[in-house]
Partner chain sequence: MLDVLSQPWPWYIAGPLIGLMVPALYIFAGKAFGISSSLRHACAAVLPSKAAYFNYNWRQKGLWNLIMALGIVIGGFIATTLLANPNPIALSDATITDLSALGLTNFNGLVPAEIFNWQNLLTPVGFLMLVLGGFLVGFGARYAGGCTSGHAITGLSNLQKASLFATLGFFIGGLLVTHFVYPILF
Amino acid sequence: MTTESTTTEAPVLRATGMLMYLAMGIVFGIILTKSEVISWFRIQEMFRFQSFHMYGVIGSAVLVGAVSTLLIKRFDVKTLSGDPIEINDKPYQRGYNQWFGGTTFGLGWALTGACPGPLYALLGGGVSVIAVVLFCAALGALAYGYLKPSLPH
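Taking the sequence provided, give its structure as one chain in the form predicted on its own.
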């Protein structure tokens, strides 16, 4: 009896959750587009230290993330399906690999004019050439996943 109710409720909850994530993604894409965060010119301004726009957006995102994490930990917030959210502490790492990874990410961001998040917003906004960047980003993620065991961490 318990198994039947679990199997019928889980797909409904899963579908509802997926729709909520889709709606949140669409809202996030609209915010990225309206705030001009996905604009190649705004990103170039940032890398040339000509405007505070992108630094303000990134700083706001860091602040919201820090406060959200604090609230999740303090109030024991659960997921849509009722599972507890576990945020594990990460050990502090230092060394050349952090600089190499950060520099590679920054170079890719400067060359393409987009970090991974806005790629979907750009694609949805009609910038079809960004599909090449999205494909290459997926290849890079797959390569990292394959090479991760042999990379220094």
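Superpose the two forms; the largest set of C-alphas matching within 1.5 Å is the rigid core. Numbering follows the first chain given and starts at 1. Note that this is a predicted model, so its numbers are computed, not measured. First, how it differs from the form predicted in complex with its partner chain.
Relative to the superposed core, I31 shifts its CA atom by less than 2 Å between these two forms.
When the rigid core is held fixed, the Cα atom of I85 travels 2 angstroms or more between these two forms.
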Contents of the next structure:
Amino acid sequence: MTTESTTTEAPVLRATGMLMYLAMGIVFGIILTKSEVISWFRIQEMFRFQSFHMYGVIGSAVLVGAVSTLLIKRFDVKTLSGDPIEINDKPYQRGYNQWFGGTTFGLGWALTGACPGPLYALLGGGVSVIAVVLFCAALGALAYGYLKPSLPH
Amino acid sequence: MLDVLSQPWPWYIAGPLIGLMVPALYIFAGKAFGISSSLRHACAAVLPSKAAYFNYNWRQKGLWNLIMALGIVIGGFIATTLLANPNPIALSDATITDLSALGLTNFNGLVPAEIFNWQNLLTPVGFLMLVLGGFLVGFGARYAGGCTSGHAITGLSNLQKASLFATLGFFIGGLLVTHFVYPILF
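The form predicted in complex with its partner chain is what I need now, so please give it after the form predicted on its own.
Every component of the complex follows; first up is the chain already shown.
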């Protein structure tokens, strides 16, 4: 997730806009939960190459996302409010942060059995101890923020 | 209808729906889909910080992402109550065999109840998996510039080299833990 979104935003965020994000989050949370990709067991199954399920989910999501992104670019699709859609490149320097950060994330992904989206869904799913995991994830982001100037990127 | 929705959703339904989050967010809001930046926004919102990384207008840049994260929590609640699947997850036999060999016995629910509980937080295994694991997820996602949603879904959908390397990194880390750390841990 990048948030380096440069989309200009109305100075006052309208409540309706925020409700839309809430609704999209709810839909996403339901999909993540019902497809069982928030399951620690399913993540273990994936890293052991013992089921196609996770690969099917990720693969078909990327395929649909890629075709959609291509169509948006090709036909210069606008946002609902009529603004041009900016699809920014992911910042890339030497790749150190993708390799080191990515691998670090992967260690945590297999340990907790969840990435950030599923962590939120698990919390809603009643696994209360996930609150600690999320808190520690925020601490990890905080640590990165402070260490960023001295880490290779 | 609820009966159908209550069944586990197969990958060919769930995957394309997740993929549609990408254009939906572009078209409805002009935003790039991603979740892990919510962790950064939460830090920026809560802590007055000297680090440049947290000095930006989080309301303008990140409030939408935090609201979406809240929505995911609510979605998780709805899916496990209204749409709850009464049966255990249909894991492959090979996985159950492997995890049983590690000493796990309870395969009900979304997470292993033997590990994911408050009492376990201060045991070595619980601390490593929940506390350190959570830290690594947050640190790694921000260091890599995205998580599975931002890099593996949105970034790969946009054919980004950075996202390909990050996603390969995700799997390298995951495979290391699964095949080298877990056998030692349990």
